[in-house]
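The chain below stands alone and is given in structure tokens; this is the form predicted alone.
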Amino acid sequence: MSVTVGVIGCGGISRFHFSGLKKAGAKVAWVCDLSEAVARPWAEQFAAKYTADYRDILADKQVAAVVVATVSSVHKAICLAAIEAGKAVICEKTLAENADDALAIVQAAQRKGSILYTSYMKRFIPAVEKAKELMPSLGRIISTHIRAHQCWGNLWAATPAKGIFHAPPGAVSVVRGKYGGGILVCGGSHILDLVLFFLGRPRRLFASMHTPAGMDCDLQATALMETDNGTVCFEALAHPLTRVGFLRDGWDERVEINGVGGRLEVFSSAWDQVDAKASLLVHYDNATGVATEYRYSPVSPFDRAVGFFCKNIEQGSQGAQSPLGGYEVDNLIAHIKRSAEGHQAVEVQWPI
């Protein structure tokens, strides 16, 4: 048995979803993109139908699920229509452009009884999964440092005059137009999902953000968060350092969780190089004084995530991953922005 899927949006990120669908044995019946030239190679590879109108996919009763891999600004409309059509939804991050829209999507899925996933695939990095398994060994959690430092070039030196970070007069930059913001949304959202995955929902936070003059996207976002599992120090940073990180390739994404019984340190590779670069976990056990390294071969967390999604959709079950995940991240982003704008701590409201 295999799930029949339609893919909406065939841009750069979709290649990871197509790879996962292929390995999961899913039947890709439709591909949709405003550009036929972009979508056609995928249609040919999967012997799928092409359309420029996603509603054609939703009208096909054979389609059980849709992958929404478009820009975030149209996620709400597509996801709501797919849910209303009775489809399971796998949506790229972020779930929506704001927390209210994300909440509307989740509530629609709950009313319809639909399966809904936001594709935060870093939960499926082997080092992350092993760290989650070892969390009980730490005992009481007392401190967490978690960050995404990504090499975006030296945007700190001068206002970009061209490229995806350039904001033309009277218009927005490509990065803001496509993704809804800068480093907080593009890189930090995945890390906020890991905060939720490891530690649960923060109840209070104090944040700051930096957007250089002449730019419309943030290059730095930091937050001090209070959770039931200790304090979390979070940072998303766009930097120019080309040889930092555990692989010395400019990508420095790590998680450090400290408990009374030990420490877990997770180091992950660049999101688009997962087939060539691996992840690492270091577990220190304070009782024995031994630090154990778990080194994993390169494996795509996209493939593993999509496989998990497809298996559960085939079984008609949401499975272990909550449909609230995408909303929870969008809600944290909203509170970080609110705290940074007001220069004060805020209580995190969780209406659902």
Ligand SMILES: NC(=O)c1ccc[n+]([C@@H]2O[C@H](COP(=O)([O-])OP(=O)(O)OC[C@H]3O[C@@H](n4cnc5c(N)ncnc54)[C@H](O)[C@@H]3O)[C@@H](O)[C@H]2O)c1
Given for the second form:
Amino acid sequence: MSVTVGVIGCGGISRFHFSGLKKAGAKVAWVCDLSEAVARPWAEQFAAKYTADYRDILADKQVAAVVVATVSSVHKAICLAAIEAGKAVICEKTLAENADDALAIVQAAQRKGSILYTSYMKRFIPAVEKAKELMPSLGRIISTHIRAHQCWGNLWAATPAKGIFHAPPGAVSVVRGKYGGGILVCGGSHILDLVLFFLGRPRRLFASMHTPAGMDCDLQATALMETDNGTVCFEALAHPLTRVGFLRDGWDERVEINGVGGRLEVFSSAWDQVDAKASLLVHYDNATGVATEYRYSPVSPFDRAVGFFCKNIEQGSQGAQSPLGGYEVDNLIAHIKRSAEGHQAVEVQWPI
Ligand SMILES: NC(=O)c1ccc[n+]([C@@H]2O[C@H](COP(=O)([O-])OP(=O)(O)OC[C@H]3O[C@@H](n4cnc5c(N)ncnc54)[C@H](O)[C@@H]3O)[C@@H](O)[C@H]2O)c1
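Go ahead and give the structure of the form predicted in complex with this ligand, now that the form predicted alone is out.
Every chain and every other molecule in the complex is listed next, the one we just looked at coming first.
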């Protein structure tokens, strides 16, 4: 049995979802976008109906699930309406623009008994999955460094006068308008999800952020986080260095987890080149002194994530991925901002 899906939002990220849906054997019955021009090619490829009004999809009883891949500012309204209509929801990250809205979405899903996923696909990178499997071999975790360093050009030298980072007087930059913020929500959210995946919920953190004068999106967010599995050093950074990173392509995202029994290092490849570039895992075992490299063929974590979501939706089950994930990340983002603004450590509140 294949799951019948409507895709809401057919911009840049949607191609990864369409690829995953195709490989999962899902039936894409509807595509929706405010712009017919961006949606039409997908409607034709999948022999799907087009609409500019997502409520048409929610009214269709044949549709079991929706993919919400619109700009982040409308995730809340669409997710709440979809849950109310009884649909399973796969929402792009970030789940909402703030923690309260994300909480409202997960609580609505809980009340309705709906399946809800926030599509943080990095858990589905084979190197990340293998690292999670090897975590017990590290024994007690004593230190974690995690960072998302992304090459955004030199935004540190001068305020951009044009382009997606330019904030015109009285208006917001494209980056803030589409994604709700700068490097913290764009790159940082993904590795906050990995902090939750590997180490659990932080209970206390101290953060600092940097947004240059004249810009409306942050270029740096750092945080020290206390978890039940030791302290995490976190950094999301938009930098101008074009040839750094393990593939020397400017993408420099890595996780290093140290335990008393060894070390795990994950070097991820650029999110939008996952079909061509694979991530790498290095496992050092302190008992033998051996470091093992796990190299994988390039495989899209989006495909793997969407396949997992569709399989569970077909079976009517949430499966192993918590519906709270998107809310947990948005809650951490809120606490990082609060700590940075107040220049002080904060206890992380987890209402649910
Ligand atoms: N997982 C990742 O690594 C990753 C990477 C990039 C973007 N994203 C997320 O994906 C989402 C979309 O980003 P994007 O880069 O594709 O943006 P985009 O602007 O390219 O596409 C968004 C589309 O949503 C459409 N839209 C907006 N409001 C709508 C509405 N009410 N009904 C129907 N369509 C509507 C727009 O017309 C646009 O075509 C964002 O939430 C972003 O944070 C995730």
